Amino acid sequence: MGEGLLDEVAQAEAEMIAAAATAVERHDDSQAYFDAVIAADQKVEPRDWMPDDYRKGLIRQIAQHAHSEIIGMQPEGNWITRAPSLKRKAILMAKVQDEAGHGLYLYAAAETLGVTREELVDALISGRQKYSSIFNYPTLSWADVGAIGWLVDGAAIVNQVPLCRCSYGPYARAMIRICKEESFHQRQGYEILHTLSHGTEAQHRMAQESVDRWWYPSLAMFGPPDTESTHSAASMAWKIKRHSNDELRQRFVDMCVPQAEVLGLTLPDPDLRWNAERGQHDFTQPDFGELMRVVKGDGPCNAQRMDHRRRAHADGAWVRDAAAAYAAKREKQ
């Protein structure tokens, strides 16, 4: 090998080493800036540098949230045609449309992290990404629409209001509008239960039976206990989450107790009582074993929910194809 070629090789190696050193330095600077943004309680934006685990964690959480909004249309959509009055039908239809909109906001927020909507939908349909376990329970009576509004949407509000201060800007901004609409959903459910509870004896029984079935699945919505939560520590360190699962579950119970008294309904927990020393209610924890079984696909309606979603996705293929063809035609003009 000639001396000239050796010199070129040596120079190339030196340039590679220098470039690597520069990359490491820039990474250190980027990490320091990211850490400073988090510490200052500011927002990380899509074009900002972020750790890969932060990006992946956000995609997982936002995608699961979006999937839950879309799957969550099914149990209530089941009652649109059977609602007891035209007014109730219109209100319920508007609520289901809101849930579709929430899913779209969240898919759009996830797309800012470099993942496509097609990838997210495929991950849901293939079972590689999950949605909230609560939507795998059946709606057996009209009172269930009320229980979902009061308990399920109420739990969602407790869980999601802190996300309005999430460290990732697009997610936080999407949550502001979503939480405003969820507050109306919670009031709608509360009003349905209040009407039933103060109606006939049969209506009161129907409302109570519904609350009995939805109470513990609603408590499980906050996830496993803190000691068993896989992602909570990192999410809280990055200020994606602001409160632990157990903190949020306690807050939800303390919120529901006085509301149940106004409704004239009983929460199905014989050990539920005020603890003056703690300044909070003692309560029975949900069955976390059941939670994990449902999350893994063994819930009452898991198969039904996914079959419906896959069928709806397949039925909508012509719309996606038409939109793609139109977009391609516009590009050629």
Second form
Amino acid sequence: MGEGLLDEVAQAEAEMIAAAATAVERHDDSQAYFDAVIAADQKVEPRDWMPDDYRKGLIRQIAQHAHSEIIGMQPEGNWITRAPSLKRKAILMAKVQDEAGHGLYLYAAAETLGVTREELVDALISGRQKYSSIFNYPTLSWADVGAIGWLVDGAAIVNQVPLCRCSYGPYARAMIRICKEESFHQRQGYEILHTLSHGTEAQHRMAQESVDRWWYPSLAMFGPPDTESTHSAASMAWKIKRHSNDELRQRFVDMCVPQAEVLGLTLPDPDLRWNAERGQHDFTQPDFGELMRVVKGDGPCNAQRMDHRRRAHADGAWVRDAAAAYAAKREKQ
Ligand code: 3HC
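Moving on from the form predicted on its own, kindly provide the form predicted together with 3-hydroxybutanoyl-coenzyme A as a structure.
Expanding to the full complex; the earlier chain stays at the top.
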């Protein structure tokens, strides 16, 4: 072989190595594999390569979801000591504990994306990450426990059942369990309202007044309208979200109308009516200006919810210290 040819081979080899290095750097193969997994409706797992924005988007959504479950314990926790019977109290305690469990499954799912529990908790208590707007409204009567179960947990189910098919494995699997428990939550709320609605006149009034207050904030839980949703397009392309905010809001309204009839309660929307052409109900949208104000911290209970969470976190410092000391001791043994 002549020297010229050897040089050519060496040159070709060097070019091949450089191209492979660039492909690895650009994750060309990995991106193609990731795209194929998404297209085939398979799951992305923690060990798999994923685009940075997919990882960040998931951390954002799962963390906000986890924070919502944890903050969501407060409005109902408010009624544990005043539940009207031992049975109601036991059910409510179980439900509030379930919410804590949901928060923990979700924090664990977010941790698989390379973020620590400490970072997530810090993002909540420092106010850097959001939680659902709905938990910034007060629980003024016992009927609110029923309305939260029926409407808030009902909205959560409509929003979260599609998340069981989310493309990220740990999130999808956490959601399967969460949705089973949410169904029990929704059912217990519905049963509370049914009992009140068919009780005395005063109880019926209390149930109606509560539904009147929770209806629009529950509709707002689904987020801004599609035209203003910043994350929906990317999230749906990655199959994190399967339906848009407006689609789910509509589905929720259509689900609630016949249920309200059975409850004997009225949904507080004079323009709510069946549209035969669309095969769906027409309804009044929630006040999205109010949603954004509440999300930004200006809701009726934002300050109270955050103060409570910060206090509980500080009060729990000794538990975390003790657990860390115990773990360190075990490691030395
Ligand atoms: N409350 C607070 N923030 C909200 C919100 C709401 N109801 N709706 C939207 N937002 C925020 C978004 O987080 C986003 O803010 P960011 O850019 O700072 O993260 C911004 O408004 C724009 O909204 P997008 O539509 O672009 O956001 P998403 O595509 O993420 O859609 C969502 C919002 C539908 C809430 C979606 O994140 C989602 O499905 N999350 C998972 C479910 C969840 O977190 N539910 C919260 C309630 S949990 C619950 O109800 C528990 C139960 O036990 C009762």
